[in-house]
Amino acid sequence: MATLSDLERRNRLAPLGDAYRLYRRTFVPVVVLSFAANLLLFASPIYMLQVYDRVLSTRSLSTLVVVSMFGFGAIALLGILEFLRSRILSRVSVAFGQELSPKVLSRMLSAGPGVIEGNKSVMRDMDTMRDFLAGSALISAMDAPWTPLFILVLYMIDPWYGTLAVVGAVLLFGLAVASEWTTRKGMKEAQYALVSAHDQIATIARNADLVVSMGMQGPATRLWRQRFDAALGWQSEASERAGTIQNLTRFIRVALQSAVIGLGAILVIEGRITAGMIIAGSTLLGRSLTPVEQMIGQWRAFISFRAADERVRALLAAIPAETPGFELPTPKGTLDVHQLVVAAPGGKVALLKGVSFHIEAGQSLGVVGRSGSGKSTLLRALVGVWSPASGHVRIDGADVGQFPPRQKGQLFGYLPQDVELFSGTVAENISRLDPDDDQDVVDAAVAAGVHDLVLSLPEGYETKIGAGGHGLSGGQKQRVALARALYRWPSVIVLDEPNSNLDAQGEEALANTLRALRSNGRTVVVSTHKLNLLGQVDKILVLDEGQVKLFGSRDEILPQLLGPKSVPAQVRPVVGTLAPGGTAQ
């Protein structure tokens, strides 16, 4: 595999790049506050100084006010610093994740169904990036580099207290390397697992209606419990182990802060310090080694940062960067396929083999052929949402992967076997997710012939559907969906059984759509099983086994498909005979 540049890697890398820099800018404020409030964070120490070596030793109400008013202002003015921090923090995430997330999915639905079927967790990784540098991991991580200047200050007390506190620091720190190297795998192959484990629960909710009818839930349930309970044993193991390392850091903290008591009344008695310096001696230490403590209690969400950083990284490193592309002129239709050899996204295995058609613009194409034949890898194929390993498709003279994606709707109306729709409105849904015309939306139902089924839902084209159309039939998404196909009226029209789940009404409707399309002009490609919709097509197009066993005009091809006994011997296992229903078996 060809090594990236320097320089076409950082273009894939862009997006990320330029979310990092959005957050960057608010670094030097932010570690200004963190700076300021670390000064700040002085004032209890000083405090209690003044008030055990002043005040007690003076009796002086008035100066036990003045020094209580200092005291509490700063630590006011230090709970505001630290309210602007979060705050800064917070809004930056989430521009952070306005920035990173469209153009990630840009990138992946530009790659195609294979990268994004095969990454759908790094929608959740860009989340975690972005709880993460909103949260108190990071704002630990940013307290810790004033660590020292708190050291500092216990040498000027005494340096046995900076001594203390270095051999404290170092302990700590040690533990911190320790946390991350023991629970890296764990947490990293739990979350692996955990991402099994959601997919699987998503895959039982999507077939639902199977599970429950056929007695499936106990094997489904054991599935799944099987990823979740590896999940669990990974996650267990990085908790226990990190969790013996926090309550050793704790034990450490306390045993210091403890010593630091006991060390401060052996110099008081040898006259090196005061009494109040002990308390402010005690409260600084633990100051000096709470971040570190911190961040040891936050390591998981270091460790799933990093992760999830990694994996984004991957995927937008392997993706090309998208450019706008040329507009080309918009195409007439004229479909010429020559070659065409492909497999699916990942596989080794070729589906299409040599594949060479050519129809002009306005005509029409049916695929026909057994399950397995190649059919909807065609059409996939033919619409660029599979990439060919060789061969090529053409519309008017151009390679289909040069028109760019804006250019998309006004080429192509795609309908698949498997039909998907969105959350949102049956509006929303026809017009590609951008109802910006509703008389579009009307003819594009009109010409699907659902415009009266539309109609008698409760609330019309306003009608809530959730994901996936659940609230219709098999046949009224089918329906919506083709009007989606049909939005705007796109140069070339692929229609995968477009009638598999159509009752008599729907299979006239979509004849009369067929027939629509022809007197205006489309290039329309449709495959079926279902001879009887042959006759609303200009060509025939028999597939086996990924290879063409014949191509001509319907009414070269149609009579042989019809009459079995004019079918070639080579030919008869491909079409079969006909079903009562008009159904090639």
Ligand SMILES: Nc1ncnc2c1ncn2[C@@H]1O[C@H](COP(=O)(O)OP(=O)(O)O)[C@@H](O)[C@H]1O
The other form holds:
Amino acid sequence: MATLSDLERRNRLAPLGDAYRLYRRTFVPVVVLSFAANLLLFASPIYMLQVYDRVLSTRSLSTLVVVSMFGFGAIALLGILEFLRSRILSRVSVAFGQELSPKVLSRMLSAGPGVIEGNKSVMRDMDTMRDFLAGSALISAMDAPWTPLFILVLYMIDPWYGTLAVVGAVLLFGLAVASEWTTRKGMKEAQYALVSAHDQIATIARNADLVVSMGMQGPATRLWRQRFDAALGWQSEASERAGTIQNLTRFIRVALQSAVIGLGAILVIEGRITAGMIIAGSTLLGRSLTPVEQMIGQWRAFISFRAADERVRALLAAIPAETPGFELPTPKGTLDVHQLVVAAPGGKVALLKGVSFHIEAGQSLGVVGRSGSGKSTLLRALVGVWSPASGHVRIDGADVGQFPPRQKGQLFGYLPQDVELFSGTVAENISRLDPDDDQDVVDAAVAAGVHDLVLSLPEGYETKIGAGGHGLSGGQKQRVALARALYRWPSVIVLDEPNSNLDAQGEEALANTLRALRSNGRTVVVSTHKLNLLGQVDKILVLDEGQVKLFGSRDEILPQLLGPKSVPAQVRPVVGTLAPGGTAQ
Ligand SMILES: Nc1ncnc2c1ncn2[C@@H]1O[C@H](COP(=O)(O)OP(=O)(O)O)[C@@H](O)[C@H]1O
Ligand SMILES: [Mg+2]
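Can you switch from the form predicted alone and show the form predicted in complex with the named molecule instead?
First the chain shown before, then all remaining chains and molecules of the complex.
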């Protein structure tokens, strides 16, 4: 792929930019709060200095009272400021998640079904980012820049103090860099492996019935374990290294604490500072090193954050930004397919090899062919789920891709071969998750012949189905999904083996539905491996190994399918169910 222009790249990364911009807006208040808080951190060393050098030398209780009032007042104020700061950061992190996650999800969805499948873990990455941005890591990062201020004050007390603080900070910082350097790769690999282990769990969960019924627990666990072990391997290597460095850091810290007292004693003996300054100096040194030390402890969180940020960035950069698109007139439903070549997403093999046909608006087309001949592939290409490698699919003259996403709903009704319903109510499912007109839902259900079935459910249209809800049989699901495809009468209705799970009664209802769609002037494409549905179509297309074997009017093609020689082996058994003239019964 050609490299992106800066503008295009910025456009694509806009959701991330917008989310980070929330932080930019709070940057000034948070920095001001941090500055004030760090200034107030001087309160306690100053208090100590006053107590040691003023109160103790004058033995004046009233001085102690005054000094204490100021001291504790300042410390209380410090508490309030720090509370405000962490409150702001935690609120912004929530806003960050609300800003970013929905946009990324919708971007992934706009890029096609394969993208979300391959990048589900990115949603988790954004949680990692949010956690980091809300947490103490960011706060210590905010405090770190004030370290020089403390060191400066130490210099002012005595240059030796300042020097000791600089040496300490440099040592600790060097260790932090070393920690980052030695653990970077391991942490990153561990993160990747962990994410893929989680994905594996999701697959196992989806197939839990299978795993339990056929005793596949062992192999399933093994499958997950490989990735999990890889993650643990990387993680333990990285954390052992990080642990060593952390211990060294702690040692240096403790040593510095004692060194500062020893140094103070020398300086007092030489008469350069007062005794109170020993205590104040020791506190100041501690304060100046705390953020540095905290940041070292939080490298891990930072590395995870950065890896997550990189993945989100890479994903966004790879998907063109959504544009509102140009709304075309509601199509009548003329379908023109020309030299269509389609491969599976990411695949190289052409599953359709130059398919061409044309049907007028309001006509219906039956697609038949043996299993694996490319029926589902053709239907996916018609609704734009799989894009053509070459050739085109045009609806009223416009390429499917030209219709903006918001228009797709009125353009297509699609019933995939493998029916899945969302967990939600029946009404939500039929209305494509956006129920705002009950009558439309009922109309679709009636048209799909599923209204009575829905009424027989415990709560009718409000019955919750899917995960944790009321279970539906395969045939019931298929009929609810058919209603979903018909909702608000889209121009082109594409049904992939809509009768695969239906009983005789369901087939009857489906035949009625097709008849109604025809008299309604809807363009219908229906694939089937049972010939009895073909009574309801105008045209028939026979696919074989991704190519058109026969195409023509029903009356022309059906007799050929029924003829003893050309009947594909798998349709022969159902031939007997066809009444003469091709009317299904
Ligand atoms: N996701 C996929 N990736 C690669 N090949 C696929 C995929 N789905 C289907 N195929 C292949 O494409 C061919 C046509 O499949 P399909 O369109 O599902 O046939 P039909 O619906 O007629 O049974 C088959 O050979 C199948 O193996
Ligand atoms: Mg199929």
